[in-house]
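Next up: just one chain, as structure tokens, the form predicted alone.
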Amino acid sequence: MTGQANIPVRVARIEQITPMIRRFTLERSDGGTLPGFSGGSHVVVTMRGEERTHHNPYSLMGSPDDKQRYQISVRRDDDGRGGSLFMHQKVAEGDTLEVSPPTNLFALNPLAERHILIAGGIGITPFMAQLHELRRAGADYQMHYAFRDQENAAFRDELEAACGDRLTAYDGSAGQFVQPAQLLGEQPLGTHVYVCGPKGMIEAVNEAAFELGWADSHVHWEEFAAPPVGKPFRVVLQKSGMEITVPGASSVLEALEDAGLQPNCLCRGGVCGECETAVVEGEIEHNDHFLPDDVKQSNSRMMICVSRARSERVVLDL
């Protein structure tokens, strides 16, 4: 098991973007420069509370050319596991947090003839950094942004200033919605599509691309699936004999980290496959987007960042 060294950062600024979304500007605590990143990258923010430690991934949305600060946005989830509430209720300007080095699982393809960007709600955040790269490269792109209503149209003014007539906005309260089949059907060969947002939007874009015969390599999507809340269960690590209880609001990954272990992980959203672990015994409730269906049905592997045990006890090959 290995882990990446976290970077201490200071919260330099907090902005209330919408009633539910705050943008945080982070600077290195020692005043030094931050690691570089490319559009689509994310960092994992570590929040050390009195009762538990949260580790949440957030997209970097500032300019990749800026090595002095990172910007992330957090949508408050009152029914979540507590990380977003911590950021909204406990974090103030001047506070110190920790972030991981950036990881990019949602990069632009530099060989694309055209880029179609589709965002829903808070899914706009990874595109904010990508837009810097597209403008700098003089690339051909279109930005399609769907939101619930005008009050929740985060960064609308910034997008209009950056994109001009390349931006198409969709106000759900006015009956305006992205039509993936029509949009993708109008694109020339060599176009790549990128989508980030609600699960239904991602599925609709992927389905439309498949039906239109798009190559899988030209369809890119990102969805950070937060680990679901469930019943506590026990995890036995076969190689060490260690036994750990996974609380209802924690993932296996987080429980291992709380026990002082450092499992491999990148996305914490069940997408990248880095934390895939062999299951020796037990039934698994799979919540990832990585393992194929036959592997899930066999209960032979699990993604410890998002999946849980159906049984009261699971034995892992760790």
The other form holds:
Amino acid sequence: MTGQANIPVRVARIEQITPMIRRFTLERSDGGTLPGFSGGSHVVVTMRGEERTHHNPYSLMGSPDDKQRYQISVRRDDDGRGGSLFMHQKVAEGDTLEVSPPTNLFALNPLAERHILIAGGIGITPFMAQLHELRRAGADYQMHYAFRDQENAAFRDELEAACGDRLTAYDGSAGQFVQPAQLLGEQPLGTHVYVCGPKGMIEAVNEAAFELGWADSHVHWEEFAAPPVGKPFRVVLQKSGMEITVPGASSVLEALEDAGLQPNCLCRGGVCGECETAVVEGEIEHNDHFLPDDVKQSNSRMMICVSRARSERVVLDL
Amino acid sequence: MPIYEFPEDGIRSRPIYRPLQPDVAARFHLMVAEGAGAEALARLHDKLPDEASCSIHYLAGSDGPDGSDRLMQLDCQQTRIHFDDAQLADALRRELENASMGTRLYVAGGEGFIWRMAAVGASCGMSEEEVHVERCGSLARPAQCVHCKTRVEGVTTNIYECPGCGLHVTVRDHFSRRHGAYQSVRVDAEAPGELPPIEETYR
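I have the form predicted alone already, so could you send the form predicted together with the partner chain?
Every component of the complex follows; first up is the chain already shown.
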């Protein structure tokens, strides 16, 4: 783990928001204040389970002004690697967890003339924090929030109270869907669009922006990749001469940590670039959103937090 | 696509200009030039796809040859000739205020001109990625005295007497994009009155 040390936090409150989503309010175990953050920041939560330790990134969704507490929301993923299930089934109010200091890879552009925020489902969380900043700045913004159905429309009341008529809600069960080309067409210069949600939504927004001639720097998106489960493989560390096995349900990063190593890492979701590692030998199955396509094709580098080997063995420059 | 590059060594803020290239992803191309910049716009226009939508503003009567006729011959939705720098900047601002995302601004001309127009774009919310510039004509530099902040257009010598504070200042390669000017620093601070040879460096 690079950077500053983890912060021990106490779970002050757990709220069941929808059947699938719980909101956790975290306060410092020692009663002190938490590091400040800007809207769009995430923390990596460390959960020490009996069988394994999970490290999952979650967006901070409370007010950036509130240094007494952090709030995160966790959507239960029954097919995932267990981190979200741990948060839903094992964590109770009063328990202790650890969080990393906040990192922001999805910040608002303060020079924007207009902000168009587009969220799908649990992707609403980073915007909950950003809305505090936008309202305080008196910024021109639109909040577009798509959800599966009314039962899964997490935080809708809070959003209506915060945004008023700047909120447009899209109920998928009623056939309402975000139309990116319509939202992005005819927008004045200086407009920025931000999208967080399912892969298809992020792609659709990026495609619409490209078709309309938007410059890349005006299109912002965040999608944390969960390390996918795959086949076990061998990793040879060229510099240290170690050889370890990466189990099917662990990432390379986690396997190295289990072996007592501390590789550089930050987001653990394939977006920040911190764990980029040179590949000496082997074929990589890239799962990150960081490396450019030509680098991915060359098999010369990999993000060890989410990517795996296609070959039975890889040699890394570590 | 970067609008300009920075040198690998020396003072990194000095822009290196390249010929304008069309950003084919854009939906609308807004082209602005003065003097010798007309030729650069004509070259750029030739490279645009046939169906591209574009608009031209040209400042006639500034330094260099008058390219008005050359630009009027181009097949462009709108070509306007201006005779005053401020009038052109106003017209550009009005057009940008009504423009949509998907617009690119291209500017060709002297260094003072291109950065004044780039600043109009920035004040309308355009990012650096959306503004492309090419220096044409004279190498004369816009300069700002770091001591009294007085700005001088078209400096051609390595050293000049600042009209604001009267100091002899040397024009450094240190360029401020926000001010659109090179920074000038007193040249004889340690031995007042002892000046190096004054040469015409930026003709």
